[in-house]
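Single chain ahead, written as structure tokens, the form predicted alone.
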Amino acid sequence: MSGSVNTTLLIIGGGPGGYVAAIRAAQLGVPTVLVEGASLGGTCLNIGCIPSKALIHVAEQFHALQAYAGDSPLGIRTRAPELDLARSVAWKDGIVKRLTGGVATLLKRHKVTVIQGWAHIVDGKTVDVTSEGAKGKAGAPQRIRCEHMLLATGSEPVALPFMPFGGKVISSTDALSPRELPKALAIVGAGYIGLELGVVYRKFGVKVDVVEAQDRILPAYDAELVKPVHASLKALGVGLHLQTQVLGLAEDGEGIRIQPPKSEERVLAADQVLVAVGRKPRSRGFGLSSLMLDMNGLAVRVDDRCRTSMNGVWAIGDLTGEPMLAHRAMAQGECVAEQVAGQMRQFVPQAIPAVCFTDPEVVTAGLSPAQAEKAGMDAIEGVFPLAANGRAMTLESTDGFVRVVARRDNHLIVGWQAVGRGVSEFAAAFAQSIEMGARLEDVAHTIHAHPTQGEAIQEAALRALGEAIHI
């Protein structure tokens, strides 16, 4: 053992939830401790969140290029573009390693004290560090004290058991930093993870084919939703196998073995082999079973106020289940660390929004038509189409449409969604909205700038009261 620190917060775990409850604390004038084996960020700025939209951007402006080279409506020209791949993946490490960067100047800022290494549980006032020391070596442990101890391990994508992750199977992670384009990519999964990176790699240049058991996209979100993005796959030239069981990488490693629906088996043809089944609580591999908390499958299990069933022992972000999202974990961070300094807090929102970076994008918050009237809530809606929107147009953006849902009794809005280029900035109008107890007539009567596709917000509105303006 190489000496120990006391502390009065110890966090494990420096993702969006770690860092952010940290800073928060130490704002607060609570001795902090953060302890991180890999990098800080977590998986949102180094292998997911920040990565992926980078990479959504390069390969938004490599396919308009392209477009250009062609017969473009907008009267511009260009040569066909070329992509030197290895330098967009450059551009994007860079952008995550100023993003790194500024996690740790803030936790230093602040005197966070940041250790680095890989956290064992004692018991639930107490852990090991140890940290690798030179030539790769683990060092002797450090020993830690606390008062409170915050779990904040985030998740990790999912592995199918007849086919690991391993040479042609890779996993999102491999997926956003890659030294070559394979020429066609197998993807199984159609949930978010897979169809951004999908999408990714079919503007790239590169086949590619998603294969989903359940019989629609993206089954997380409503099927109107996911019209637009079903319908700009096929433009892409993505091939969408849907109720389609994968069985197993092909005998001669080159694809995998399908099952259609209503079909023999068959072997679709693929150099690479994305697997995005989802993700996992990270509640193994540092001593978590020691405490013997109240657990939700691999999830741990807190309340309103996210602490877990052990007295001081607290758990936010994906290591508590869905919804898995960094936003989610920040706030739950700052919720905790209020709390550990001595404030009344709780975590209940109203509504957490939720974005899908696919081409077009789809946001939501709140609850759609149908988990209103499941949850016997007698509610309207309105539906306002992007292809009435005047800056929708100018963008050429008008596939989609922006939809509130609202109290019939008292026009109190509970939900929204929206499909389109774009629409992923609506997410914080939303999800204010809804937290503030906003009603229809709040958001009809409020002044949108024009022209803005903000005003399709205004105009469902407008809709949801029979008071529609230009539709």
Contents of the next structure:
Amino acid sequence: MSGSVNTTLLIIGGGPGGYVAAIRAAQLGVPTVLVEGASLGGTCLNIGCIPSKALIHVAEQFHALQAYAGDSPLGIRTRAPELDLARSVAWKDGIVKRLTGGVATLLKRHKVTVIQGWAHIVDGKTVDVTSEGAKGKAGAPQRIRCEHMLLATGSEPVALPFMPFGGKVISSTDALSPRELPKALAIVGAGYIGLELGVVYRKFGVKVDVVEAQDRILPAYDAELVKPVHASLKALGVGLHLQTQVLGLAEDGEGIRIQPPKSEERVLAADQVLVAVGRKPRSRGFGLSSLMLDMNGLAVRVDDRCRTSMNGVWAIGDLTGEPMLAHRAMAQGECVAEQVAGQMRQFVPQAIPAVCFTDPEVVTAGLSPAQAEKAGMDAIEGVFPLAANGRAMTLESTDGFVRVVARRDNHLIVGWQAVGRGVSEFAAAFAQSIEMGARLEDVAHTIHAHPTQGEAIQEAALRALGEAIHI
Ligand code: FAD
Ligand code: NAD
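Shown: the form predicted alone; wanted: the form predicted in complex with ligand FAD:
After this comes the whole thing, all chains and molecules, with the earlier chain placed first.
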């Protein structure tokens, strides 16, 4: 043992859940130690949200320039663009470095003790941390004792047992740092990662085929909402193989064997295979099982205050299961920090917005019409197409719509959905209106700036009231 540290709050994992909890706890005067085995910022900053959105931007710019090299109605003519992939990846890495460096600085400024190393749980108040010493050898473990332990170890990609990661079979982490582009990429899973990265690779000029077990893409969202995404993928030339099983790698390694519905098994040619069939909580391999916490499969079960079944042990973020989203992890982190500092807090959000950064984007907060009906609610809805929005026309982004769902009796807004270019930014307005208990009239009678795509939000509320102006 190379020494021991005593603290009030010990956080395992420096992702968006863990680092936000650490900063908030330190702001409130709680002595805090944060242990991170890989890199501060976790999945989100290093191999998730940020790098994927950076590459999506590169692909969008490249694709727009390609359009200008053809017959652009905007009257812009340019030569066919070239992609310097190494530079694109370096630009993406630069953003990651700036942000992770920023997190390190914030933690330092708040006097959080950051320990680089892998934590191993000894008991509910004790953790041993092993750091890599010189020449990559593990140094002697450091013991940390705490009053409160916060588990924020995140998640990892699910592998297909018959097609494990390695060689041609890659995860999102590999797909975010390509050295060269494959000619043909097969993607297993038409969820968030499969489609966000599928669009990137397709816009870079790669032949992309997506294989999905369910009968539609993005099955977590409602069918109407994903139709414009489906149409856009088709227009981009992405091959969509729905209701299709993946059987394994082809024998010659030149692709994957698939079983489409109602037809013969066949080989889908590909020189790389991105497996994106979901993520699982990282709850194994560091002694967590010794705490005998109540679990929900691999996820740690928590109550509405993020407490686990053991006194003084808290859990947040992807480790606690769906929805595995960075902003949920951050909000839970703040919630726990404030409770450790003695405040009364609960984690009971009215809505956790979700965005899929495809082209067009999809954004939701609260209930869809079907979910409202399932909840036994008598609901009304208002839909406003972006085709009737002036700003959307000037941005060449008229595919899509905004939909609001509200209670029929008192017009309380219970859900929002939108699909369209740039609509991810609606997440703020959607979540705020639900969290603040807005009624349709509140949104309908708020003056929205013209010309903005946000006017479609107001018009959706007006339409639900039967008062839409521009349709
Ligand atoms: P993580 O970010 O996974 O952090 C956990 C940290 O704990 C890691 O740094 C890990 O090294 C560390 N750790 C684990 N075990 C130990 C141990 N024993 N000792 C020390 N350290 C340990 N979400 C969104 O909201 N929006 C997006 O656009 C989005 N895009 C994504 C794109 C991709 C490609 C991926 C993979 C994910 C994306 N996500 C997105 C999901 C998001 O990244 C996660 O929801 C979020 O990072 C979860 O935060 P967390 O703090 O719970 O865990
Ligand atoms: P996902 O759950 O979004 O999608 C997985 C897809 O794979 C589903 O459509 C599922 O039906 C399909 N699938 C599962 N097994 C299959 C099989 N054997 N063959 C064919 N299809 C199969 O998972 P993901 O795309 O891996 O992303 C993981 C998580 O990361 C997400 O759930 C989300 O929490 C997070 N994430 C969020 C964002 C964002 O917020 N924009 C972006 C990326 C990732």
